[in-house]
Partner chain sequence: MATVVLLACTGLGLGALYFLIASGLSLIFGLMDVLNLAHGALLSVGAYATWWGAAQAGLNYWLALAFGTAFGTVAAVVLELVLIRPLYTRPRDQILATVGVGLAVPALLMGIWGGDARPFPQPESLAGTVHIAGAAVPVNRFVLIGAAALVLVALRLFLARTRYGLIVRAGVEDRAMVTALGVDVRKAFTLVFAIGGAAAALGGGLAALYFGSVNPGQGANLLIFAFVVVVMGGMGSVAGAAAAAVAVGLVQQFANYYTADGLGDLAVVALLAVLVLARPRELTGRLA
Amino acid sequence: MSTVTSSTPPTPAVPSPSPPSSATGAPARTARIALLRWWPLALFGVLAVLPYGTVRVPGLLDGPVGSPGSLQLLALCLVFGGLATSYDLLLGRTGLLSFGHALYFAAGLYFTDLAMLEWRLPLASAALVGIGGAAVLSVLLGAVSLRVTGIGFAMVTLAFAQAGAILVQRNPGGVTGGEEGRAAPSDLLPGSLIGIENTPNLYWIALAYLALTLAVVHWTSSSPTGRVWAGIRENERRVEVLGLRPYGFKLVALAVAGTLAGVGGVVYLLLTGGATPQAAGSDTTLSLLVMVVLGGSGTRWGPVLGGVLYTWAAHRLGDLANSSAIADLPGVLRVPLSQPLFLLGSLFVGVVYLLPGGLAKLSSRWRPIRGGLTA
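May I have the structure of the chain above on its own, in the form predicted alone?
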């Protein structure tokens, strides 16, 4: 007897749904990474062509972005953005609270001016004297200041800054010009840097200074020395336990930051056409401190944002304080609002209160809110 075995044809396997392959998101991630990598170059490209712009930005600038007055203000914003970045190399990268950073800025400014006035050096040679003088001064004063740490270091740098400001104002030998300052000799300046028609050239120099400062700070902070700076900021004692000497690394940070500030002094001299004692005052360093905190200490772009915003506000709020709109207010409002420092202080307190960590943290705070809105 035979047995017939019946069999059903096999059921074809149905593939189970699987999550989308990560490869599908790879092009998008690659595009985002490329955008993050190249957007600074795109931004600087846009800034470089602003002198050719005719767009008006009411409330922000008095005239078109390419007008001499607007370019002058924008150039000052770029310079102080670079100065704030150089100061953050000390405060945000190394953890050094210095009140003497303006002294190196003033050294580059005055040494360059005096080299042209007294020694009749051309601009290029005088600029080397100014930058070199700022570098040497930062090393000498840093070697003394770093013998103490913490608040003692801050107080020693403040004492040096005050001494430098008094020296400039007392006008020893008639070389600094006292409270009036001294104008740069126009006969030793290139013709391409004199006159309002050449304001775009000064703007490009200021932009180049900002790019140089950002590049140097980023490169040094990413180097092995920069990693030691980060260790000193977090725990200096631990760096000593590892067998490293924090003193030498902190002195290098002071020298780099002071040299960059000296370069800024040279650019500032070209923009303003002279050297004034306000550049050497401790108020300038305090302004740099506010810029860094306002933008975000220890971040790549925060000090730039803080420096640009603070400098712009210092000029524009001064115009607002003297405007007829403020003059027509009742006395209880007119008196405080007619003081630019009051307006700046209110702006600073508002940003610090609403944005702890500075403007650089704005994107990270906006991301969760944007995610909740799109969910």
Second form
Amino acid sequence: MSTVTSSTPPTPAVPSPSPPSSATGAPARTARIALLRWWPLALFGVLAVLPYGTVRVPGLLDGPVGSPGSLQLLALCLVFGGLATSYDLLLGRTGLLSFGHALYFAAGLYFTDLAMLEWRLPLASAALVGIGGAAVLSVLLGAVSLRVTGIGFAMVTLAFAQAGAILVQRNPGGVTGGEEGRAAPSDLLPGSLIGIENTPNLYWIALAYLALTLAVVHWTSSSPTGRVWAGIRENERRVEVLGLRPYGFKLVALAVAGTLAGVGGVVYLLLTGGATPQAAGSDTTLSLLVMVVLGGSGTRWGPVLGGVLYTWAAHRLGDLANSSAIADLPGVLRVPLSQPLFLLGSLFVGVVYLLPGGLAKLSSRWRPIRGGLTA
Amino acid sequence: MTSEALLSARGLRVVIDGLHILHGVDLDVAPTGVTALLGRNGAGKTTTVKAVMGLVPRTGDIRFAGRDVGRLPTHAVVRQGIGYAPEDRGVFAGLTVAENLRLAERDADPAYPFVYELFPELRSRGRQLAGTLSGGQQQMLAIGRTLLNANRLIVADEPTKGLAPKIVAEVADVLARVAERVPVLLVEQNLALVRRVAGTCTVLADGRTAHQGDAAELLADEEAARRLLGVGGGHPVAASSIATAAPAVAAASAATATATATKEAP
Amino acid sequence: MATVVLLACTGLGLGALYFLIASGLSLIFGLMDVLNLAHGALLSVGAYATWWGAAQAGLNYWLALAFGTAFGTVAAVVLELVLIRPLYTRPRDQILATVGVGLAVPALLMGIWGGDARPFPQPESLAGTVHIAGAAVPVNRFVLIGAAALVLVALRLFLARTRYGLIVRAGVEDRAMVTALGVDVRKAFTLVFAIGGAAAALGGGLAALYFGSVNPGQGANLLIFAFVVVVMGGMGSVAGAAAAAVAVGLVQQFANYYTADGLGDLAVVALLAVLVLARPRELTGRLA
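Provide the structure of the form predicted together with the partner chain, given the form predicted alone shown above.
In what comes next, the whole complex appears, and the chain from above leads the way.
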């Protein structure tokens, strides 16, 4: 997490060597660079101690930061930040527009839940079943859907995901629980993960999941394979001209992203205590797409930012709508403001239209201004 | 030459998918006769033509009949009075011959008599799907489309590509007759044809203009032709097929002249 | 026998609905290479506008349907002019923009009229059933089939007989070449969006009759099956979409009835994957 990858577009957290201003001392600049380079660690440090926080953030969160309610929401934000990061491995790093990422998330979620419910496996083994199931599924379906490209690929992945969603909803053999879904068996879950007082543990697991996806995505995309992904994203034909088969590389990307989504499914299961069919729906994939594009596709922090912002907004804006500040507004304003998805959808369209790089690009736009101020 | 050129491009550049295809092409099309655009395969001839037509993103200066057309979208360029017959002929396979022609109509009074005079088959095959035509017939359709409207310039990109020698000769006749009415910018690999019809020429190499001048002079200069085009003189086969077709040309151009006269009478 | 007739009529009615969505989707994709994920939202807009006309404004069904269709047409034109056209050189962003609209519009409908299904008032004249071979088939099935047949004929005439129809057919084959003949295809884009929006909104108004209620998610649910129809029928082919819509509607109904519930839906969705994989050239290369 220390250097800028060659595959990321020029929006690094580390400023590229700026024209040497002879007046400022070199040590000061080095210190600033070090600060900029290590801020992610500092951020994760702060995030890790949040459960002990008693600060109130009015408007953003209901109770103190460390309260179970707040931690639960924050943990959800972190999980979706991680999921969006895993999805961006496809969209932003490899240039694959998949409409089926929710399938692997749902696979991790349902396989783990069902392995506990039906086979009475302990959580650790069940999680392995879930993650393994997501991995195998992503390789199998990926191998098939990658036979086509572009819109064809988008449509095949959409079809597979929709088939999965239908299967889950129709409740074959009473296994998936249909519309209701199925709660995880509390007797098989470790005591430290159950109960409102243990929310901090779940929060830390979510934080660890986010760190894991960031690390994996960063590591893989700065590996030689990652450089081929970047090549495929820019121009697939040129990769072929170099004598490489894009198919295999794209399959690896799908497998890595699918497995990470499966892990996310397990974390989500622990966090929400059950599996519901909404997880498999095409809306989930579309949400991930919105998160990634909102935050900034192909950047390191953009998908996290988008995932956190989206999840927070989807949960909090609804509550905000019931607050007196909004309930007293005339209908023309109140109705759209009370619908988080309307606001998010509109914001998304605005970002696509006006800010093609996503919110992460904003920081690079501000940099010259900031530089001008500090100089 | 610049002052009187019908179409002139300066510093034409094209970048597609990060690849620089044209690095600065200068092109002048004479206000009469045929101007040939020559160069080896991959020199950028088709891209130059597409850049002029606005079919690829381009930068640089393009003036047509004194007007800046370098930033116009394709349809607006065409409406300045340019007829375009693209490299792959661009006929709509799923449409009939008559529909292909109808789609190209821009003027209130399209010159069907002239087109049918030139290519009687386009009338008799009007209801046939264009995709079922032979390559030569498709090329006739592509050229016929450009002649329906009162264009000020015809752009023909390799009209003889992939055609049998006998058909090549027919296309050559047609081009010669068309050039009597309206100036032509011709992209061509067949140097015998160029020698026969072209007055001036521009030679491209590696996305740049390598030579501009008289076509006959260039082709007479063996050393220059080899250096710029990678060939000696013309292709003997094509040359002979055009020679044999020559008598037919004379007869046909007489007919064209009559057709033109009747067309322009009212 | 009675069951078969009822299933066939219901399947055809469903097929008619799919055709109304898919025909516009197919023309839009065929001509413009835009995968319009907001097409389901257009159906929902038409459904709610028809419902509003019939249940709130007190119009009779046909007037309400005309109002809904007109409203959806305007919405589609606005969508094309405001969002799709400026992104003409960014095909992927066009898709993303339609995703955003596809999320925002149902949410807005939910905000105004709530997330629950709203019952649709059944007009007296269409409430009855017709007896065919012992089966009591609801009249609204035939309304759907008739409307779809009319739209099919109208679209075929438009494509075959008008200049814009010619431009659309040629543009589906080679859009760049159409512009190289001096035609401003952007007008055709707006027109195709208007046609697609009208057909989808009409489908929405008829879906309200067919399902007996409207809900914000209706359009999105039908969209996936419309995709199957579009791919099966061939991009830009209206006749193909009609044939495929009939096939999909029938297969779905019969499979859902005679095998496990939901298996028909599953079979149709699986068919989408199989078709795309079997005929990749239909779609490949249109979007890098």
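By rigid core we mean the largest C-alpha set that fits within 1.5 Å across both forms. None of these values were measured; they are calculated from a predicted model. Residue numbers count along the first chain shown, from 1.
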{"item": "Core-superposed C-alpha of residue 348 shifting 2 Å or more between the two forms", "value": "yes"}
